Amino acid sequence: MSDTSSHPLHLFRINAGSCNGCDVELTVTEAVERFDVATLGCHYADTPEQAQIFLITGPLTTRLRQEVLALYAAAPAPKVTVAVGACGASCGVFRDSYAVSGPLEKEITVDLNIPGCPPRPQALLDGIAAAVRLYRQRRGETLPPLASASDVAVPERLRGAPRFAAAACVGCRVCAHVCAGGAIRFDDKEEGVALTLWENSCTFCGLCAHYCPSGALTLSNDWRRTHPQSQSYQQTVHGEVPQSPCSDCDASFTAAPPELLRRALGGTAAPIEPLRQLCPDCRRRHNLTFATRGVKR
């Protein structure tokens, strides 16, 4: 193995018809001290040919895909090629646009994702360090050790990867509804519900823990979701609803979390676990009864 990992490594950004959120970050590991990619002992190129590691913003648009691809073709190889963003590792929220001509892994060899819109700078300097990691391997090149921005201390409001608790869900599926990337699925099945949610097209934008009713899907403070493109669509959080028989007509349906049972009964003094043994339409007509009980006619 060749002691060659003194040498600089060059980065080269493409912008493939991003929002320009991506590049904004990216700026970040140029100009900002902390984030400077010069500690994993890279620069930033001025021409393809000069590069090794090429990051890639953006859903790849019809319009820009032939100068992207005759950039990406100019550098020789071997090179590295890391999506940055939901949007280049699958159009994000310009999926299935007219005006897309992506995913990136379509037209181009994909090596790693950083998924985020935008990934943070701590997730872009991570991510940037495994593609140095990545192409030194290929060389055949020693390993040294990398600076990284990933003990730097993390705020809890940090909106990071998405987390479910299939205990809590309720099957509503607001969730789906709202979420911009196309992110979150719901599938019937005869024992409940099954919901998968892609981290490659989530954009960590909360809104889908923001309308959930019961809390069942939260988003943690994970940002470090740097991972190779053979593993893109395995990045995924699954979790099953079950569904039960109601203890009136026996029909299946899904329990309301006692929490959630609560808040939609305030004030009432009906007793709460009866309740949740009942389907939506029984439980409408225990309510009924409930409420008109003793009223004089």
The other form holds:
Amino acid sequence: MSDTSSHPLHLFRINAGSCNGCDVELTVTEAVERFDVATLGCHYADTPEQAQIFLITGPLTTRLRQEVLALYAAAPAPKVTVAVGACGASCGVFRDSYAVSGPLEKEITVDLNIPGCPPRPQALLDGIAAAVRLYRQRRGETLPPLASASDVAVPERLRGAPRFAAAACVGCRVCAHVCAGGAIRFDDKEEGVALTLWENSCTFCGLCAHYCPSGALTLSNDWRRTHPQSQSYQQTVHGEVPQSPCSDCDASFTAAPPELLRRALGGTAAPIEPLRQLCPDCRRRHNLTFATRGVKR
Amino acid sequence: MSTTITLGPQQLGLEEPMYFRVEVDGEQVTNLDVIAGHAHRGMEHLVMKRNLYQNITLLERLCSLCSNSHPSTFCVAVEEIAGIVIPERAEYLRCIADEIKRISSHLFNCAVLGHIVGETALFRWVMELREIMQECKETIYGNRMDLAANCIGGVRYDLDAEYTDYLWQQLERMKAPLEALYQRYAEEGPLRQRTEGVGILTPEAARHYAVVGPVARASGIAGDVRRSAPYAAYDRLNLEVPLRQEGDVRARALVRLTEAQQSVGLIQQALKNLPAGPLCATRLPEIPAGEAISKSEAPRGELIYYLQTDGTEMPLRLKWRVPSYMNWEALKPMLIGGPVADIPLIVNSIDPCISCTDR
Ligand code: SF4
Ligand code: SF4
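Having gone through the form predicted alone, I am curious about the other one (the form predicted together with the partner chain); can you provide its structure?
In what comes next, the whole complex appears, and the chain from above leads the way.
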């Protein structure tokens, strides 16, 4: 058996109609020394027939569909397929177009997702390393140790996995309103309103966090997000915005979180706290009584 | 005897799915046709299904090499319709984001040129140099390609003293290598031999095809939206438009390399004069019915946006004219009559962007 674990694996890239962001970053993984796929024992192949690992970018445009499928079919099994970027996972911002035939998983077996829009080269390497492990596993080979992308000094502002602090959410839903990928959904329930954010549709653009009035939705700088395609729909951020009973009439409502009041009013003065626990109706009644106190009728 | 061949990204060394039907006679190109549409994602349809806010993120992904030009030009159109005047600080910050992208974009093109002529070491060297800008983008904006810098009414990133200083230092690191790179492309040697006199677009032809951006400026046409119709803070920044007359592959490369150097200077000017103040004029403004045209100088040239609104948050119409569309047709006079072997080099010299053009 000639193909041992020390043999280099070959990668083949397919652009399935991308914005070129993922592709330009993939070029970095063959041009820039510290991100070179050679550090993982991989090389880029010129033809699909030589390749064991496929890296596919873009939402799979209708125009390119046939060609992408033909390129993919040209490679002998076993092969590992990696959907690169939000496009590969879910068509990203391009979903729901007459000109898009993705997501990729509708047409071919996708093994891994590398989230990002585009993913940073470190994330690409991380995903390619996972693909190499998977390939070796499939061949029943022993797994050689792999250098993983160094994690030194991740920029503080790096836009990575979203985080949701339900207790700070005011339920205004502006995040879902501004999200181009349709990644955020709100569900109304008895106990309150629930937010779900599907990471496979997220481009990490941060617009939700920008418009969130209370800082409930933020982006962390966590960029290591490669996961098996089978887990794609479990990659979610979820939170239930609690409702509390009105301190007067007992009706449940979403109280303004302290963070919102701090931002809006520059801190909460003690007298606001009882008001915060009143539902909108009771608060109006209370304010009216307060405002008209001593007014002769 | 003439034959027809089809060339795709594999043969052309392109990142994008661009195809040509080329008629050849022996080793000579006699005619060509661009086969377009492979990266067509139905953008015109998609933008009308998204509200004005969602479109900021969607448009940033129209093309990733000029990804800042799209949302910023779009925001200008929205702001014009709504009568929003953006804060001065935001104007400067928009220029800074645009120029960082320009440097990265030009360097990418210049790297690919090295790759095409077989100078692998040069290709890698330019890509390494470009990494300085990539790191800047990730550190300041949070992503190496898509900056997420714009919002309606201004910007959504800031530079405090620490980030300003960081950016300044990184720009200083660019200066000597950029100068060396320019010299490398300008000096006598194999690179010059391979690019000089190749793919000529005469000033007359350039005017006839109405080419834009570095392609125009390398053929003696001095158009640059940053100067002819300044937006953001460009009217307050000192900018010299580089101009060359040769109209060949080399001239186009040299124009880009001069521009990259100037962009470094433009960012430093903007950093020096960065006025204090708010970043954004409004939060979630009401956008009335109206229409507007906005323009900018994207890395590949003049980018035009047309936006029509009806008082709701969904755009009624959004149309573009992207720079690559104009430059694309001019490949004919550049290629016809020349050797087939020059096709990749000449195609790369117009820095074509397929994702913009196909949309
Ligand atoms: S995932 Fe994002 S960066 Fe990658 S091709 Fe799609 S839109 Fe472009
Ligand atoms: S960062 Fe927020 S707004 Fe942007 S795609 Fe992700 S969920 Fe949507």
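Positions refer to the first chain, counted from 1. Keep in mind that this is a model prediction, so the values were computed, not measured. Heads up, when I say rigid core I mean the largest set of C-alphas that superpose within 1.5 Å between the two forms.
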message: Does C279 shift between the two forms by 2 angstroms or more at the C-alpha, the core having been superposed?
response: yes
